[in-house]
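Here we start with a single chain on its own, the form predicted alone, put down as structure tokens.
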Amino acid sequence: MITTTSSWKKLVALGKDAQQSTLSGLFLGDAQRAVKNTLHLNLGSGSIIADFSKQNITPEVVDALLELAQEASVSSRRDAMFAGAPINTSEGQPALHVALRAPSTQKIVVDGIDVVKEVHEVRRSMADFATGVRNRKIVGATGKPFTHIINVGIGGSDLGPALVWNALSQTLKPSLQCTFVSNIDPVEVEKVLEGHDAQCTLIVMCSKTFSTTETLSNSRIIQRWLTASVGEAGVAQHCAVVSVEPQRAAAAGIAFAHSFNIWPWVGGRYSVSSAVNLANVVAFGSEAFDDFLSGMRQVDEHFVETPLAKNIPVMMGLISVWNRSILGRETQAVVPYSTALSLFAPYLQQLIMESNGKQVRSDNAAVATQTSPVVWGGIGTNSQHAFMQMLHQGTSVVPVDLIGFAKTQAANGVAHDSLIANMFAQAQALAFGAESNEPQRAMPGNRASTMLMASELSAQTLGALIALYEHSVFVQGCVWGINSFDQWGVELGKQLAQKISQQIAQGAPSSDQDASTSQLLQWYLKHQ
């Protein structure tokens, strides 16, 4: 158990010391603090820096955290993941999202199959399909070219592609317009369909198993909508399926002419580098997807090859453990200073909380410490006029990840300068605060933040940012001893919803239903 190790005991003692120190004092005591606590990642055509100097860490804390990483076997577990070992122990399979962006020269064998070879075959199929749609050789049932894409999915099958679309459509010109449907609420899908011409719309349906209620419901609604415009025989020509087993979509009554494989060892929240991103491959072209994967791959290589002390995702993960488990900070805010990353916080909510929101270790014993923080956030400078007040003067200390970009493609560079000035100022104010004779104006400071700066927002840097957080989550899971790649807490709600749906269809709750749910069901049925 990690809490019995010498490094953990050191960190607990250092955590008590941290309550007596301040960031202002730490900076005054070390003129090189910023340099020493800033790590660099060269992406070739771009770069990223991670400034941890405004976290409540000292050299002693960093040393103890690195010792903790050794005692948690982070390096060997990382190597096992990259080799395709079945590290997802509860499901008995690998967690091989890294294979999705591996170079074609690499070989990772799972059950006698070179999965990298399979991945590149799917990537070629995606590129060919995207080219066909973009050059109008693949068209709709009435011969009209596709101008719009509706992506149907939920969880990672929605959050990932939607994030990439929002981000890249700010910097690249798409050939087709993308819209995303996820919620089972019929109002959402019906509103989306109102704004589309069925004869010019391509539907991408993403589901690992095609057993997800939301995706099946929305897919059926959309296929009925297509039928009304192109006829039942023409529906398939407008539909592409992304799944582990496309035949399950057919068995569920979904018509499609195009299908692209994913694999059981790709978790939904880690699937953005797979065919789940098909809509964006079509919209922006396969070269943009290649650049996106290149950024992820370079972070993968950094994660594997860089010593732990200089390893950005390792330090991100260890500092998150320090904040959550040692200092007891229950939440983490993510604030990108870029409208293009407005969906980054929701994306990270799933990545972090679904991965590490666990109270049982991989060995089935209870965890002995706090695990995942509650992740939330928004974009700057909007956040400054919303929740930043609480971060500066509230009673809870909330570590913040601030994300920005040096270059902008906007014409108004002065406004971008002001945007970044605000980001730097927020980090400064959080760390150092301000004294005042009036208590209500005083800022206590000593509020932790990490600054992630990329040279510019591109497909490559977007992929790199996502991969940094993916591996950070893995490091945290290693320390806590939990399986970051299952999500049994998600499954129970699905099962119960199916039972309740049957009772709604029958017009009455079952006799074994709990009193509260029974009452709510009866009220709902009465007021429908």
Second form
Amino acid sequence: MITTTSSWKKLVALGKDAQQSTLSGLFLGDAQRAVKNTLHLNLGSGSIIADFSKQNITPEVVDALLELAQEASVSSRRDAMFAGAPINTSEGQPALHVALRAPSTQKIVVDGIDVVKEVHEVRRSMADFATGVRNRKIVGATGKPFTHIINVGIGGSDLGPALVWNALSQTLKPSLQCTFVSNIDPVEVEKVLEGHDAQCTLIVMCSKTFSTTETLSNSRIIQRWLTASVGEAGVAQHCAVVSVEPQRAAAAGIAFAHSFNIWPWVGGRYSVSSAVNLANVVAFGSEAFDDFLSGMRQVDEHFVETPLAKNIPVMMGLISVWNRSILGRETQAVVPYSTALSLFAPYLQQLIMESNGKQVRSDNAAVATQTSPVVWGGIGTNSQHAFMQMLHQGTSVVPVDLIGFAKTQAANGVAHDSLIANMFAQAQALAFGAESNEPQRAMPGNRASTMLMASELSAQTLGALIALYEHSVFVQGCVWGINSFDQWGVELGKQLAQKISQQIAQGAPSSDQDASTSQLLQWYLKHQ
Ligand code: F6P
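So that was the form predicted alone. Now I'd like the form predicted together with 6-O-phosphono-beta-D-fructofuranose (F6P), please.
What follows is the entire complex, opening with the chain shown before.
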């Protein structure tokens, strides 16, 4: 039990001391504080800097956190993950997203099969397909080239590719335009289809399981829409399936001519480095995907090779544990100063909360501490005119990750300095506050933030940023002793929704429905 270890006890005592100290005092007491608490990662054609100096940490806290990492066996668990051990114990699976960006020279064997070899085969077929579509050798059923892609998927089969599209479409000048359909709300798919010409549209249907109701429903609606334009026989030519189970798509009556494999050991929220990113590979070309994966791979190498004290994802993870479990911070905000990263907070919500929102450990015992924070956020500077007020003067303390870039993606970047000045100013105001004779104007300060900065927002740095958070989540899961790779909490809602759907179709609630749901269902049936 992690809470009985000596490092945990030290941290609890240090947490009490932390209530007496201030960030202003800590900076005054050590002129080297910023330098000492900043870590660097060189990516070859870019770099990342992680400044933890505005977290409420002292050298003693850092030492105790590093001791905690040892006591939680972070290094050996990490090695087990990279070696393909079945660390997702409730599903008897490895969690091998790192194999998706491993070099072709590496071998990771699962059940006697070298999975890296298979990964590179799929990457080659994705690249061939992308080239075919981009140079108009692969065209629609009426002979027209594809100009648009609609990605159909939800959760990890949507958030990852949508994030990448939004982040990179300003700079990489895509050859095709991508749009994303995820929700089962028919308004969403209807609106997207209205803006598309079926004859020029490629549909990428992503679903690890191909049993997800939302994706099945949207795929069927879109296939009917295609049929009306290109005829039943032409539909398959417009459709690609990305799945562990493409035969399930076929069994569900979904027509497709192109299919790309993923594997059971790729978690949905860890699938952005797999064929789930197909839409972007086609839109931007496979070199951009190679760059993206190279950023992730370099973080993987950093995570494996760098001593814990200099290891960015290790420190991110340990500081998150400090904030959540020791200081009791219930939420964590993420604020990129980049409109291109407006989907980063929703992406991290799934990554962090679906991974670590658990109250039972992988050995089935109840956790003895708080686990995942509520993750939320928005982009700067918009957030300064929305929720930052509460972060500065509210009664809850919310640690913030601020993310910025040295270079802008804009052709005319005069306002970029102002954007970054605002990000620095927010971190300063949160940390150091301001006194005032008028209590309502006083800013308490002493509010923690981490500053993550990259040289620019490129495919490579985006991949690196995502991988940093993936491994930070892993470190937190190790400390809490939970399985970060299953998501049983999502299942009950799916089953109940199916049952309720049947009752709506039958026009009446079943007699075993609870009184509230029964009443709501009847009201809905009457008013629809
Ligand atoms: O929300 C639960 C979940 O299982 C996620 O983990 C996953 O990313 C999403 O549903 C979609 O699943 P699939 O890719 O199988 O359609």
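Shifts are known only where both forms have a C-alpha. Just so you know, these numbers come straight off a predicted model, no measurement behind them. If you superpose the two forms and keep the largest set of C-alpha atoms that fall within 1.5 Å, you have the rigid core. Residue numbers count along the first chain shown, from 1.
Asker: Are there runs of at least three residues between these two forms whose C-alphas all move 2 Å or more relative to the rigid core, and where are they?
Answerer: Moving stretch: 411-414 alone.
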